[in-house]
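First, one chain by itself: the form predicted alone, in structure tokens.
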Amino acid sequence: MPMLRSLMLDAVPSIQQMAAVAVGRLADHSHSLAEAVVKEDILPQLVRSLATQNRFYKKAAAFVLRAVAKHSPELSGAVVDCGGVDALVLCLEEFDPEVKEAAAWALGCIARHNASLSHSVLEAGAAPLLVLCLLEPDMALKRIAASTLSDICKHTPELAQTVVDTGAIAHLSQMILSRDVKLKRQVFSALSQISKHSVGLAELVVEAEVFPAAFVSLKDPDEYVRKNVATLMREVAKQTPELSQLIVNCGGLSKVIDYLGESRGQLRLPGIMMLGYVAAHGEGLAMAVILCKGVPQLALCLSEEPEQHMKAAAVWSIGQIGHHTPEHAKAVATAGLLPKLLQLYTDASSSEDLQAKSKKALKSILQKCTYVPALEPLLYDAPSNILKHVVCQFSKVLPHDSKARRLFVTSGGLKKVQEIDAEPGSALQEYINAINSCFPEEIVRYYSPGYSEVLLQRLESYQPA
């Protein structure tokens, strides 16, 4: 490393310039390496002569720089300490975009570790310079401009804020039909990180027209794109019912619930998430998945994802749709599913996460549920905190119709009332109660356990006449 330090104060512009580059490939290769760089006190004089020197060495300095930054937030926090944004972001100003990548990329490294870092950035004034960069002809440093802005604005609103006001979301909302997929990726991305922060910002991508222009991009060939498209949407719809409701009206459930349909894995996650904030934000909308054919295409993720993250999601977007009316919670579970969320609730290998989220969504879907033929198998498998829910139902249901008392007698649902143990006065007894008020008293005790045996000390001590 010494003799590369030598080496970069040589006479010959050459020599300097190929040995920054030894010491970027270094920097580049391990954690190791690049704190060795920061520790032989290369950074300051590498900054210093960045002024001065040529295209080529202004592009290998910008090289190191970001070979060092990418690995921690100590190592990007060594580079701003010696300068180095400031020196980048002059380099941003350069005709040359080859230099401007190069800069762009390198503080895009330094703003992804955190909203600290990010600020050094937005401080130096690379913020308006990338936007400028969007407008290049030049196709790789598009996607750069692109990503770094997307790096800055994930941390914060403020940040986000500090970068739509430079009129970036204009400029990236122009290119979300560009061919290049890679600039695609990237802009959505970008897009993606400015909405999810607030209601405001939100709004400012929705009226750039992004929605329903954004919606043929859930069909690139490109999984990244499709993925970051399915971002935006969530993010958007997340934030208020209105702007959920302007997503629905552009015809971007149906679009959503087809992506879920051809995609797999962590691909399907932004789409799974983003049906249960729809849902979540009132009846009507979540009436919308419903009618979309939203809940089969859950159940089927479900199903198809071994990952329990994956599960806890789609169980979570379950709930949110099927909690608000008894209508609702049929559409549930006639696909199903309430069966499959206790089996999730119960199975000791479930996460805590996806046993937790199973148990919320099972309970919020069975206080609306009156769907007998749903309700019923539960008796048979609920455990007690459960089945205090599917009792408390029946208990609402049978007294007005008199079809599913009869059902619940030749099924066997009352004989399973019968043999539940209650502990007397609590909730589950009264519910217990509820139910057997509902018919005949020989019949009740026709179901209760043991009554059998009294019949047949009847029948021994009956003398016929």
Contents of the next structure:
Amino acid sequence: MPMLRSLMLDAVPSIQQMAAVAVGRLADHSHSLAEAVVKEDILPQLVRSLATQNRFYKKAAAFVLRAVAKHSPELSGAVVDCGGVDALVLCLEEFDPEVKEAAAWALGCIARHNASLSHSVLEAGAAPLLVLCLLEPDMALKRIAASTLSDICKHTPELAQTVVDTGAIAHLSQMILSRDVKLKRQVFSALSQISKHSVGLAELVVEAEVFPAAFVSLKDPDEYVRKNVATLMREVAKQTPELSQLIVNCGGLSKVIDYLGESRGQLRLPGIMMLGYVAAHGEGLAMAVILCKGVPQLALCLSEEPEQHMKAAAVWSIGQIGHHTPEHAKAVATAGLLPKLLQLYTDASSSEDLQAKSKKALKSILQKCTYVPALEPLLYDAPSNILKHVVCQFSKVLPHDSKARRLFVTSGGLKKVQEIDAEPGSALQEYINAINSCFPEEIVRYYSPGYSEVLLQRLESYQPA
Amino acid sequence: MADLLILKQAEEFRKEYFHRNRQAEENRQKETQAAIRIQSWFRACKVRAYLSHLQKKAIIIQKTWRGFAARARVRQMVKAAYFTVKMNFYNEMAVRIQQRWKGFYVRKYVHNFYARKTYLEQILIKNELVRKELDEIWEAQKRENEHLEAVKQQKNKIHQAHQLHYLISTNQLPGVFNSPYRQTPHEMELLLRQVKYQVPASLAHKDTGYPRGIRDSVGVSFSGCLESEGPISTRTWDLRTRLPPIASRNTRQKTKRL
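Could the form predicted in complex with the partner chain be shown next, to go alongside the form predicted alone?
In what comes next, the whole complex appears, and the chain from above leads the way.
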């Protein structure tokens, strides 16, 4: 390492460049080597000579800075401390696209780690230069600039606002229609990072007329493009009901549901969450989700995905769809989701998060569900806190509907209700009493447990006249 | 005797007078008291009569006055009650009108059932339209991609033909691709025949002035595939091949630029 350092001070320019490239490759390899590079004080020297040298040296120096910064926040901090950011920003003003690309990539690696590093990158005035890089014809440079902007924006709203103030959104939205797959990945990722922070930013993104155009990319063969588009839609839909309304009106729901059908595994997560957020905003939107056949698709996702957090997300979305009105709850119940939710709740192998979410979803759906055939199977297996809600729903529905009462009796529901024992005075007992009062007394007595013994005792004490 | 009689009479007269005076004197007290009593009683009766007369008149006055005042008040109360009855009636009617209007308004503008139904249907229609449009766009893109792929394949073949140009068949010897047992020559053979000489690509690569290996390792992950995607390609070797031959011959003599 000291040898390389002295080589970097050599008179011949090509030796300097080669030495710089060698240092960069060493630092790229592992964390400890990068730390060694920092310890040797190579960085300040690089930064000092960056201002004077030709473009190949600048590219090699930027490569070194990137290789050091990418390993951890502390190393990036070291790069920032020796004035690396200002030097890289100077490189961004060069003419050669490859120098700009290397500088932008290094800035991206620095900004990726945390918010304060991104802040220092922005303070050096990188944002307008990066936006200018977006306009360059070189495809690799565009990709790098988009990915750097995405890394900067992802930390806090202020950073995203600063980037947006330089007019990045318009350029990013123009690049949505490009053919290059990797560029599209970065562009969508940048847009979704910008829109996730606040309503204003999301509205700015939407005003740039991103939406109907983005749906085309939902069918892109590249899975990361699809995932990033779904993430963008999710972040925008999350913010307000009006934005979700906008997406639904543009016909986005059907595309997302198709996307869910076609992709597998982790890729589905943003699509599932998007449906959940749209349904959460209002019951009209939830109805739109149901009509576009969202619920069967979510049921498929729930059954196909083995991962716990995917299941938790699907369960949450189902809960958001079903909890608005009895119509919604009926739609969820007819898809056969209530027994599944119950099973996920009671299954010991589900994670805590999954259990909590399925319980919450089940409760909120049950409180609105008046569809009797779906409620009946739940009477048998449910634990007592769920059972309370099921019985409560029955006590609401049965007084008014005679056919339901008949069905209740013939399918054995009344028998099961009698077998539940609840403490007198608890809510469960009140509901049971309410149900019992819907039926004539003889029927209730007939189904109450131990009735046959009572009859037999009466038989024994009976004397024929 | 007469004198004595007169004297006796006078004496008796005087005695009588004295006795009568004394009697009268004794009775005077009693009589004054009695007279006082009678007089006071009579005065009392007079006063009582007067008072009762006054009272009767006062009663008459008060009676008339109270009747008058009460009737006036009753008239006022009746007016007020009538007014309240009318206002209640109007309020009732106003409430009914407002109920009907609010129901109408809400059902027509705020929670319009039919609008919601059409809205949901519209969403479905829009979804279908969008699906179709995007499918079409997708098909077009796929076709274009396939076209680009085909062009790329063709270019590769032509490049290969350049490399393998020596395999072309001559008059004396049929080439590898031109077996005598075939009815028509292989397409490769045809390509070989069509291909014209161009500057070899390896010579044109030298002009970046920077070792090629380094450039690739530095920029490899983001430089993507071999073909440049933009309308203006910045690959230097493309630029070189488009320049007239004089420039290309010069590059062979240039040393590595620093």
